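Presented as structure tokens, the chain that follows is alone, the form predicted on its own.
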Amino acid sequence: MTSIPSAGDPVGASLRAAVFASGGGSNLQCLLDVERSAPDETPWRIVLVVSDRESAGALGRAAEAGVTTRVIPVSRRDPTEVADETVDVLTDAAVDVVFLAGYLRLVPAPVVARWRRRILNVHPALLPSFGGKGMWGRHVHEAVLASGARVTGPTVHFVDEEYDEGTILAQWPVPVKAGDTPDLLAKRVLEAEHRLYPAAAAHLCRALLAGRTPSPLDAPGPHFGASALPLDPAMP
């Protein structure tokens, strides 16, 4: 994984990040790899991984990396209790930003309010299409293929109180090819996610470190190829 070069922030300056994941955590691993490849140049430190499932593979990835983990169950619990526990856990870890990486639960409204425009999610389609409750993983790619769309790709957006409706920070178009299956399309989109998400996370963190509101990340260069996306678009 290529490191993210600095864009003017002080060497070593970083924000404390929590990652929320429900599954295997490939995007978590991507963020960890970027962080560990050049720690002095990466504007975040993952200090906590939260999951709603004890069986989530992301917890094993975090443990292997020496990152603190916490399971916060959601099913059959009072939403207020879940929200209070989540706020307490993030506050105790002094978390500045949150990155969702395959987290399948709606983030509690008090958490969104406390970390407003500091929570990012990556979605495997070009929102606002193919988003909302139930639109995750293979379901998204099946819907894209069924629609006849010729372009898809990941979207990184701010998290708000609804599924997949927060302001879009970055997108990267990926072609839908003749003969694609959901698995083939998912693999191509995931490659783009692994390029776009660290770039968007860095873009947000550097803006916050500089005390400014992040502008949309408009990656230069040709579209339709994840390899064309630089990890530091050097936004103003």
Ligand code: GRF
The other form holds:
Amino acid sequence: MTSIPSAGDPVGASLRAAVFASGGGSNLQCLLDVERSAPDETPWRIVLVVSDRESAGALGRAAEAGVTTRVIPVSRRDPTEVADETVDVLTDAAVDVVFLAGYLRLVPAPVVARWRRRILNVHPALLPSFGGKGMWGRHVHEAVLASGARVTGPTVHFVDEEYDEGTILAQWPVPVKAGDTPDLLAKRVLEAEHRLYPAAAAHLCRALLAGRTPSPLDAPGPHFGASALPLDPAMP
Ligand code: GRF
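Having looked at the form predicted on its own, could you now put up the form predicted in complex with the ligand?
The complete assembly is shown below, putting the previous chain first.
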């Protein structure tokens, strides 16, 4: 379980968050678990989970947690209609911040414009490398292994109008080890994601609640418990 260090924010202050997910939703689960385990110290409340797919496992996790879900299909639809529907759904739920958690679609430009610097994404590689259209899931880890890179790890960044190009808020280095497969690497990086994403989300929310622009997070740094580092400094 990841715990969020308190940064002196008023107890109970929180923003209304939507999570967008297309897949299994382990990052959604992690954000929900953090919120439920320490509500007074968690500066968000997940009030809505949005998916482009009826079959997304994330929807089941949301329902289990009693969070409202909404499917907004994207395939074969007029992009303007999708954008309008998304803006309406977020507005109706009075959403302050959006966390993408394995959402495979481009966020419509009007949504980005309305919630600019209030939308985060977690990507399973150290951007700006190994990002962009088509770089998702296993493809990312295959590309990292093929490149010979010795370090990878998650990036949390603001979402803009392009895939994986927004300003970076936090990264966490994870070693690539001899004998790694895409699955092994994905597992190691996901473990780091589950620590980095809640910490970065809390950092953004606290900054917004305080009326500040969030500074980039140093990770590993004082916001993260050193004993909890998944970073193995022993390189192969
Ligand atoms: C994660 O690896 C995340 O970095 C990427 O999509 C994956 C989602 O995994 N954006 P999950 O659905 O949260 O388990």
